[in-house]
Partner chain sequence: MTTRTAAAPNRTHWNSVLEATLVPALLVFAWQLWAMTLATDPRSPSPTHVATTFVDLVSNGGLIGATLQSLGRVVVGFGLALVCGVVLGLLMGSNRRIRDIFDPIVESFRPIAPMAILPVAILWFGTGTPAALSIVTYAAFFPLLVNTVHGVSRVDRKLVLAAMTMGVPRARILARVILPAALPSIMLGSRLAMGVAWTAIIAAELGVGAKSGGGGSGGIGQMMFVFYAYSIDLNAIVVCMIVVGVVALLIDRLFRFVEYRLMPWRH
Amino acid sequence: MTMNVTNHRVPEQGVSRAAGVDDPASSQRSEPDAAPALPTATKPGAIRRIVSTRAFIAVRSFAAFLALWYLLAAWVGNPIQLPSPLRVAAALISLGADGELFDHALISTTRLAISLVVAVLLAVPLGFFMGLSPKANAYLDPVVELLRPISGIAWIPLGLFIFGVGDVLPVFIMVYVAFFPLLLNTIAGVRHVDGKLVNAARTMGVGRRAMLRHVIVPAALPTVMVGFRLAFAGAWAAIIAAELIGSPSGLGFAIEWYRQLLMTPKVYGFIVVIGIVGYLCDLALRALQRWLTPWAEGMELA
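Just the structure of that chain by itself now, the form predicted in complex with the partner chain.
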């Protein structure tokens, strides 16, 4: 019942609260911060149009979310379970100031990059081989289908035994997780190359190597890129699990470490960082996708 009441109250308080959160040092002067928004809203023309855009609506949603979080934190009253967004912001700033945040984020993204590169080097050539040769596919596909249902997470205990706690385990788990979407999408991409393109090239006397390089690779690349983004999404979820259980560093390790120390604001801070880094990586991959395969506009993840 109380939840309903707070829910209704949120929109009015939302904007001013969020203005305070953006700048924790000035949380008291939330009113002046909100004030400049008023004149812009009354001005006609371009500025007004900006205010009614999706960006403004997004900011409003975040403001409402932060306000709800703030009220919920006040209602729970237990900073170890749910610290207020202000405390989390302060924790984030202190983590950023002493560089710890960037250290862990850098370690995790380096591992991510290494394992994605390894997975591409393993999966894409194999995918081309299996996609081009039906015989190879018939023999190798059963192995893939046997291993694929075993999630990367389930390899963690065995991986811990083989590699021990350290850098290799998260990379191994991520390579395993990233391998299958890359392989399957490469096979599908190679198989679904438009037969007309291949025939047209053949009619014009194109050789095998040129066919591969100029026809099959460009035609299959968009699907491979979709596989790459799926691989990234899987790997990003897996690295947190792998680091949390079997690594002495990285973002996944950090959240659990501070949980054990009951420094909850830092736990939430690192969770925010996980979200931001994941989001930025996805943005980068989208840009890469557009840059590498500009002819594949409109192909999206299912």
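Mind sharing the form predicted alone? What's above is the form predicted in complex with the partner chain.
Nothing else is written out below except the one chain.
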């Protein structure tokens, strides 16, 4: 009898599983066998991706720089000569609370924006003209090469005599410094336009204006944008020198003012702000360059 009962129960279990009927005993036995997903298995790969990102690398670079600064300030031991990063941070908080920091930064960046606009309006059309006309380039190139090696700072004494102390002198110096990188890169961009594109446009009957607008300008734009970034870097460095001497306001003026008062943490604070503003503006220019010229990835400056 035992053998008959056993043989009879086995088919019933097989039929119940085939019919999809849930067996409580089998479900209870299968639950411990199901291993839950382990999300921690992907963590090492995600951590490696985060560590390798550009932002994390930049954070590590800044941290190493601050640590070196702190050790060097401790070794010097004179906060008037070299204050520690903590003292500079406290000075920045104080300047920011008073609003003085933002006032000077706004004045300097406004001057910079005006100067870059004027430089673009002067240098870019002239660069296209010289790049497209060999005769104009032959006449104007000697004058450009004569003035280009002269530093913008060298014009400060003459600018003080002509413009006096005020807003005009820093703008003049920045326009002068930004003009030549824009001009030379625009000329180079126009001259290095692919001849195949020009010949293809001519065979399709494209006129001179359409050629300039749809062929030459887009092809030269990546090089022009490189020149614009170089112009910004030179102009931002020149504004500090101009404001040190010929301006009653701005970041350069604030540096000289607090230097005379021997308030070195504030001097270093304004220097840090100059670097931060320049870095953020350059990031914005890189984004603008990628947006305007997505077809020229290799033309971007490092």
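This one's a predicted model, so the numbers in the text were calculated from it and none came from an experiment. Residue numbers count along the first chain shown, from 1. Rigid core here is just the name for the largest C-alpha set that superposes within 1.5 Å across the two forms.
Positional change of R60 between the two forms reaches 2 Å or more at the C-alpha, relative to the superposed core.
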